[in-house]
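In structure tokens, one chain follows: the form predicted in complex with the DNA.
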Amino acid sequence: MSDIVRALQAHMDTMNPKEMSLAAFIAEHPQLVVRMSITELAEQSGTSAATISRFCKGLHAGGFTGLKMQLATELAQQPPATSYQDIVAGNSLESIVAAMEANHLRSISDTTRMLDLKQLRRTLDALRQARRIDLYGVATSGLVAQDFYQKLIRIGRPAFTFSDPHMQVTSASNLSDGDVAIGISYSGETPETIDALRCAKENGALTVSLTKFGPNALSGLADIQLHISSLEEGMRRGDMASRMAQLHMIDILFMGLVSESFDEYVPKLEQSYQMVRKYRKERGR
């Protein structure tokens, strides 16, 4: 909720009836108000220009124009509540591009917004101390698992991931105390991933889930829950926004790891790149 709306509420008790209705109107249609003149607002809200002017004085908003300005700035900070856009028939390229951008931006900022720092902290601690790290996921989530896998390998952490569900369970059954297993599934209801994570837990590993927000089998099972925003429901099976959010979370984990053990990991990172180059060169390219 924006500052102005709060300011309005704070003044509620000292308000006259007309001012109340005015405040209500503004709080309800801020995006309209910014485009109105004082006379228009007077009509629409059933008051008079004089009342509005007085009202704005009382708010220390610097007159009606000042109020509009404040509204404008605050509306800007809470970008147009664009909702996730679905794939539809025959959209123009421009609108597809715009929709995709809006979805991805939204997905990432929503996920950041609902991030639980405590769980993040626990996950990082677990990852740092883990003797071995297993990553589970199928289809799109499998690619997310692989992404994290590549990153962990680059800093020399013992990570494992398998796209084959049987191998996932097999690997899980070899875990024990001191190991960490991360199950990735947007819905949190993917049987293969659930199986693998349950198996890991039964064998004593610390389990982490990365799912959409809200109750689901996978996060119910896990010791630590990480969540991504769950607004993609109804999207036409793209998995697009959710995968962005998952990767965003992976990046946060990775950056957290590297940043907290900077001296240990950064040289390894650099080295892993140098090595690839070096061996290419030696082969003569």
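Residue numbers count along the first chain shown, from 1. Under this definition, the rigid core comprises the largest set of C-alpha atoms superposing within 1.5 Å between the forms. Source: prediction; values computed, not measured. Compared with the form predicted alone:
- When two forms of a protein are overlaid on their rigid core, residues whose CA moves 2 Å or more are considered shifted, and Q274 is not one of them between the two forms.
In place of the form predicted in complex with the DNA, the structure of the form predicted alone is requested.
Here you get just the chain by itself.
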């Protein structure tokens, strides 16, 4: 199942009747949709060209042509059908190890296949030019924000992150034009993260969201949207695979920054490593 189809199925209960009809047709006939014109899809799904255009915009697909291109790419690159494996009572240690490997590899693979390079490019440019970078996230997404924070400060980028939601808003209130704020939430519906990103946007910062694929409040608020794989809903292992996908995206951003400013950032990485090594050794004497 492609990420677009998965996202459509996950959000059908929030759609109006026309959107539900359109989403159901796309989910049931993705191979046909990639060969259709917008007029043909409107006729077959019982909707209109205007409804399809609005629908694609809500999916951040870049219009109907963008939706077809992404569908075609996902269908062409789709690996053999395998499902994310849930936690099962009494599983052997061997099967648990195999299940976790399969879940993490699938999550990373699905996210890689749906990367929007234009959005990545915009994010890298913004991070490189930012006077200050704020990172917002709670719970599992908060750990991902902490990971990106420690990477950024190692290369001398002025980054801030707080686990307390009130401090996130306090920090966001001090941003302005030229700053960047990144909100991280798998669901895209975490109220605390939405509040912090909205505050940053109101104060003039450029905002970036990192969420699962599909329409959600956080990505709808952000200037730049980054997406990770949309996992099946209602499964107990969701925060495991989603965390791996989020960290995968963070590593891509970090590697992109360092690679494109190699002569500036690699000496700082080396310096931070040597200083930590020096003071760790001195403290141990």
